[in-house]
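Take a look at this single chain, the form predicted alone, given in structure tokens.
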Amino acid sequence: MLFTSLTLPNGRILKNRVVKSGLSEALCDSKNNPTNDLISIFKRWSQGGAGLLITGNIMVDRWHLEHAANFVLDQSTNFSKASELANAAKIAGSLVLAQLSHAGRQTPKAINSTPLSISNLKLDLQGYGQPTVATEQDLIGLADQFSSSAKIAEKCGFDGVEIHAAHGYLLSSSLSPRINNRSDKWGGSVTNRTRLLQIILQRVRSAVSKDFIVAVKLNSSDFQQGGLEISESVQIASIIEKEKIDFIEVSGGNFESPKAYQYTSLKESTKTREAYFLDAAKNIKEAVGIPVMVTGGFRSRSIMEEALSSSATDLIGIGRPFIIDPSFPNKLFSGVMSVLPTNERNFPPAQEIPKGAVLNWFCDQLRIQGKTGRGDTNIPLLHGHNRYLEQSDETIRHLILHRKNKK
């Protein structure tokens, strides 16, 4: 079934079921416009054969970035560079979605020391500031930002947008009973906590054409005590399905509990497990009539095929292997490859290395690929980790300097 096409509710057709899920590419310049490196990467991903490419974290508000080198889509964007990226991503027949996001309380303190959030609950990690609680006017304004960015995305040639309501960013925080402690109409019940996302979807859908894809990335669970659970995710999926969305991507976790970025080392005795959100996705798929996509852990073609044939999911979302081998979809389809790159399994168990080291190593590989056209997997884990941290600090300095010069 990996080879088969899929027709979305709005009539758009994906040529196959393999999707490059959103990565935090963070390869934009100090004005938050795409660099040639990022554009070349998306061209290679399209040429690799995937049916759909989803960008990572295109922000709707340049004061609420997840990373200083995020792509931003607003009226200050270089539309020409944005169009270049969209066209590169479609060069070999892939469709491309702009993943729209607002980092909320997960905005680094160096970028914004008092980020807007659904509540005053501070992120329990070093380097993040005390949030400012969003007023009703702020939340309505947020809906306008998402719809404006979606309209720009369509103008620049993207085939659609994915609204990022997972991984602890602002919309994910709004859905979480642990983070959203409001007592007004934006908090409390599942219906109230979904209100912001629902309004954003309504605004986005009314701002774009009928054949423009609108998708949502949703946490199956926050994997934290008191956080969002699968039973509530099912309810949320049923609510947002009514807003004429085309599919739901299922993931999980946030910065404090990064379940989406987990990995299993070969040194660990536990059996390597793939598709770790698949069971949750089954529950969501049973509750909705639109396609569902699962991202997280897929590495074996046999397991991908089983997930599709069992109707547990309609689309297979894959991230890290695209960084190591952008052409793996074509290799899967031709039979040259049956198991995707699993570099992370060669690293020590998570408890033996610095927090975030594996994720940072992959981010460094992505940067290398942008520069040279291929990664370098011989680079040691800690070397790549430390270099990425240094690059991130340098990027923040450039961003801050640019903002000061603008004043």
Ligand SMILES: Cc1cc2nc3c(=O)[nH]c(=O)nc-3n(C[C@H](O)[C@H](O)[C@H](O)COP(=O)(O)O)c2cc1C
Given for the second form:
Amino acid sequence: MLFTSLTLPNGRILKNRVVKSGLSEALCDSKNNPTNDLISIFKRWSQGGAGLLITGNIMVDRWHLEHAANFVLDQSTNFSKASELANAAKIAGSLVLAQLSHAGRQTPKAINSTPLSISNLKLDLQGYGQPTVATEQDLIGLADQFSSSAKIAEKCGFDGVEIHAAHGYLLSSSLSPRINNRSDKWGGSVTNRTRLLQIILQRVRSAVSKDFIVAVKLNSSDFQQGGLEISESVQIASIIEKEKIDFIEVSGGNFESPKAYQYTSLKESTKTREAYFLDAAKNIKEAVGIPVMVTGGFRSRSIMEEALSSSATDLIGIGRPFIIDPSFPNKLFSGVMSVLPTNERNFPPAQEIPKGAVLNWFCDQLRIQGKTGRGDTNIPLLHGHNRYLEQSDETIRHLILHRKNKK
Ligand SMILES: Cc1cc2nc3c(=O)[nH]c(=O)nc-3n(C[C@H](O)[C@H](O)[C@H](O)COP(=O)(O)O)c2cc1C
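The form predicted alone done, now the form predicted together with the named molecule:
Shown next: the complete complex, the earlier chain at its head.
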């Protein structure tokens, strides 16, 4: 089933079921436009044979980035560079979606010390500022930003957008009963907490053409006390399905509870099953009539096939293996490979290494791939981690300098 095509509700056809999930590449220049390194990575990913590529976070607001080198789609974007990226990502027949996001309270303090959020609850991590609570006008303004970015994405040649409402960013925190403590029509019941996402989807859908794909990434659970749980994410999926979306991607967790990219902290039972959120995806799929994609943990072809044939999911989302071996889909299809790279399993448990080290090692591998065309898995964990942190500090310095020069 992995090699069969899938027709989405709007009629667009994915040539197979393997999807590259969003991987925040953070490889843009100080004006937040794609670099040639980033464009070359997307070309390789397309040539690798996946049916669909979803970009990492593309921000709708320059003051709400999750990384200083994020790609931004707004009126100041260099449209020709954005088109170059979209064309590179489609060069071998894959479709490409721009993942539209607003970082909300997960915007680093160095980028914005008072980020807009759904509530005044500050992220419980170092390096993040005290949020400004969004007014009704701000929330309506957000819908304008998302729809305007979607329109630009279409103009630049993307096949669609994925609205990022997972992983603790602004839309995810609006859905979360733990973070969204509002008592107006934007908070409280599931219906109220979904209102912002729903309005954004309506605005996006009406801003783009019928055959432009509109997808949503949702948390199955925040994996935090008082946070979003699967019973509510099923209800949210049923509400947003009515907004003519083409599929829902299922993930989980946020910066405080990073469950989307687990490694050695995995329970034995999850290791055998591989896919972290498959049961949740099944629950959501049973409640909706549109395709569902689940991302996180898939490494064995047999398990991917089983997930598809058991009707728990329609699409298999994969992240980290694309960083290590961009051509793995073709190898899976030809039978040369049956298990994808599992580098994340080689690292010590979380409590023995610095916070974020494994994630940062993968980010460093992405950067190397952009420069040289291939990763270098011999790089030690701490070396990759520290180098990534140094590079991130430098990109923040460049961004701040660029902002000062503009004033
Ligand atoms: C370096 C890195 C960057 C990521 N950036 C994003 C992102 O921008 N958007 C997103 O939705 N998920 C992001 N994720 C999560 C991945 O899409 C995916 O859910 C996660 O890696 C688990 O899938 P895997 O086990 O196949 O890697 C990122 C993961 C990694 C490792």
